[in-house]
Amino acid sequence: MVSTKIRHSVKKPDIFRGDVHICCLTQDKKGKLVFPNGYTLKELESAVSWDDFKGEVGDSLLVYVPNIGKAKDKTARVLFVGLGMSEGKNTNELRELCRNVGGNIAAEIEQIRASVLHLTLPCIQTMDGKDIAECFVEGIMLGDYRFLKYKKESEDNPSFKGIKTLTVYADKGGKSVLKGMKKAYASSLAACKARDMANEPGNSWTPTSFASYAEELSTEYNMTCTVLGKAQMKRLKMGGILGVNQGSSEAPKMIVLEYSSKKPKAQTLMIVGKGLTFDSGGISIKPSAGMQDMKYDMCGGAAVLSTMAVIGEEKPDVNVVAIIPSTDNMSGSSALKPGDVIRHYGGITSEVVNTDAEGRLILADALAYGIEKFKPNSVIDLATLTGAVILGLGHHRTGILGNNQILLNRVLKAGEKCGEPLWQLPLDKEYTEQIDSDVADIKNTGGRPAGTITAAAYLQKFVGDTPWVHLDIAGTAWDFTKKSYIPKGPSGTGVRTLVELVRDWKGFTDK
């Protein structure tokens, strides 16, 4: 995507000069339109005489009306778009129902290749003119993603590359309205970030790529970045991360980037996010149709270290580690075997039933070592960990599961906010059973009743009483529920909601 540069102005609309002015239209309680302050142009008055707009959300009507304003370069396009009733809805539904407008802003835009844009946001009884702001330029942000980067330009249609400038004109709380537009600046770009990482394929984004990208992150904010490669891992017995990697030509890594807050005393929060840059099953060969998506495997660690990037900008008041163990699940000579048995950091030795369950084998290395060197306060790990999850919830919820109900509630409450929900599963003794051995510790799947949760059950050994949540992002990693704002392919899932987590971070304690 293009770099967008966002703005916040007093100037009115009429003296905007750009590519297109965008107008936002409410419903009353009646499901009446309210026609904006300020101007109501003849063209829009004929359009709704018709019933050709009526304000609801998805409606969109666009006027050349050459003669607007008093500027001697007028506004030649102004974009009227639709966002309905908000009667009755909670700040959650209207926050996303402006993200939802913010995305359908974007695809209009694109239609008609509009890259300087100037939005008069609306005004909405119920709902902060920050959090507004915050919301639509989150949406168009979102909405504006695309990824090019292995297409041809044609030369008789070239692409349209993105806005480059976002103007949103509030004639009060300036302040206020510019920090909600910086907060979906940081968060948007983030997600996009992450998606591009996603998007990239498995020769391209490598566990090489995690390390530099962490590097860069490290240099640009003062953080500490650390790199363990396959030697470091032998030395630690990291066999869960060393195992899965038996069978591949590309080393190991398990990047760690640490942001030290300079606050005195201040928290840790450590946050896990699955790196696995390709999986083709192992031994345990996946079907070849989709197998394509596999790529996408690496989006909880893509998650993670793009959720860096705005704690490195925005300088929360928390301690946080983010710890991504990186390789690709291979079928090579050397590859693990159904049955084998490995021995994980700290001890605790798993029998491997299906080399394709292989994200909790690298995962439970991570946790197990971050938490006896960092002693977070608390953990939260993100994976495409289980197919399973997504015939349970479909691509519409994320599974979140934990040892911990007060830091479940957080992230629930964090993944509303930011239109990413989740759904709790249930983490009792009688799923931990499924996972006995009878020739180790533990097996590294249940079978497939319970999926999800025994594979969360799996991680859970590894993370003691150290408060932990674990987010199955599987369904919604990639293919989420079709929304404005959310492209065909990666999502960026998470992202956000750690963001938000982090941001609301107030300490953690167990009451």
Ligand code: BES
The other form holds:
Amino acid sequence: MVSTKIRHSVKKPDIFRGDVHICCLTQDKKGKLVFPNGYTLKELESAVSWDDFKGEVGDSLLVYVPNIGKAKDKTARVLFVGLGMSEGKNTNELRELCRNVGGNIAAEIEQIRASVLHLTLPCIQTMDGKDIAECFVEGIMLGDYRFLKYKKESEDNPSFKGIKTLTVYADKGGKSVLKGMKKAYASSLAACKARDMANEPGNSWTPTSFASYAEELSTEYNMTCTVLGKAQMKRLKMGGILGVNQGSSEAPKMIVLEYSSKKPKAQTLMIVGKGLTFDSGGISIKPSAGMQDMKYDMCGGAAVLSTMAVIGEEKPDVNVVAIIPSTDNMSGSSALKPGDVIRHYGGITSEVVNTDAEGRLILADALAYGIEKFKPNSVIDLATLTGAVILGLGHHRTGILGNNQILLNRVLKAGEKCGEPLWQLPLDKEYTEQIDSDVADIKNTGGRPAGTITAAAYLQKFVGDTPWVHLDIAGTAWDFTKKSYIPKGPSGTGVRTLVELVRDWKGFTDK
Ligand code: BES
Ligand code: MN
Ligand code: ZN
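Switch from the form predicted alone, shown above, to the form predicted together with the ligand and output its structure.
Now the full complex is given, and it begins with the chain already shown.
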């Protein structure tokens, strides 16, 4: 999908030449198929008369039509795809519907191995053409994702490589349709890049890989990249990330990538992502069953860095500092031990009760350092932080907590808009008491009750009164709700929420 080209066209669909022509159809209030203008194809009418195609969501019909348009010499393929009824659905539901149907299209075209597509969008009264185009392109591109890097190609059955060109037909509002498509293109590409990073195994995607990609982005988009290595971490007394890294032979990196907006007096947003490239649990080792999934423990970092690519491309009116603390969590002979006390950047000491609660240790240093150095107006962190969030919210919603309800609401709204739903958990001071330690300022676990909240309470110790929001994506970064446009494996969650936020950034006037 990385090489997909998108275009929009005002040419009548009947003079299209390509692998398949896709026509999206809705139903009216009574559930009757709405025939689109220009598609009085008898093949479709026949299918409808047999009740073989109703136009419900998930319905599709592939027909072969001889002698249409310029393709006189060839039979054209037309794929009809149903959306069901749009009546009674709110804007976010409609957006999700379009993405879902887009994902269905990606699955269908893989079956027929079509790579040059022409798409006629449905007409949905309560939705802008631009938004319809955006959500369809998003669904198709996100659904057209596959990770084939480590698979041997079979000679007689080569794998489908994805869409080459996607042309969207729009007879009016072409410019704004193209705008919607471009937005979708950028955010989907970034989400797929985050999936690529996550799909790479722990022996390939290392802290150094994060650093190299950040450096690449900084060159491409004229951003500033600083990578702190072990020596600098020692100088800065970042005891959290250094502690977690102690058992590993892989070098830790704290990656800082800064985008400066041209807008005078722009506010600064800091985004922080957990970049734990493999979490064995350390000395508090995890059970071996399923441990391979812990290569995904860097999905927060992947989401943050991918978002920076969109920021570089679109240059929003807000300064953005991305920080990715990155290491793996291993159990070598010099590894951190339960009971050890570490000192974080800024001086707070912590008793490490469980070496598997390592995410908060590396994030604490990143948050404290970034807030002191960049004085951001707002901070958002993303982390696959706790198994407990899966017990609470399953794989359907990201847990969200924070210290500022305005910022929380903005993130909640952005997530809802792009099909990455969140659910807020409380963060009262009673939870904070669970991480009081007898020997240090705090300890790194608060026991079994409210595991997601006590993890957030730990992070809260390092943000002061800067408006801050924490996203626990442990349940949604992979194994996310089954959706047509989210393949098995890593979902790329968080990218589109962050992109949505920065595109329409509303700062704080009081800070
Ligand atoms: N990376 C894990 C969290 C995780 C667990 C993500 C399952 C996805 C699926 C994190 O570092 C961790 O191990 N957390 C511990 C914390 C506990 C020891 C307080 C957990 O959730 O079990
Ligand atoms: Mn862990
Ligand atoms: Zn972890």
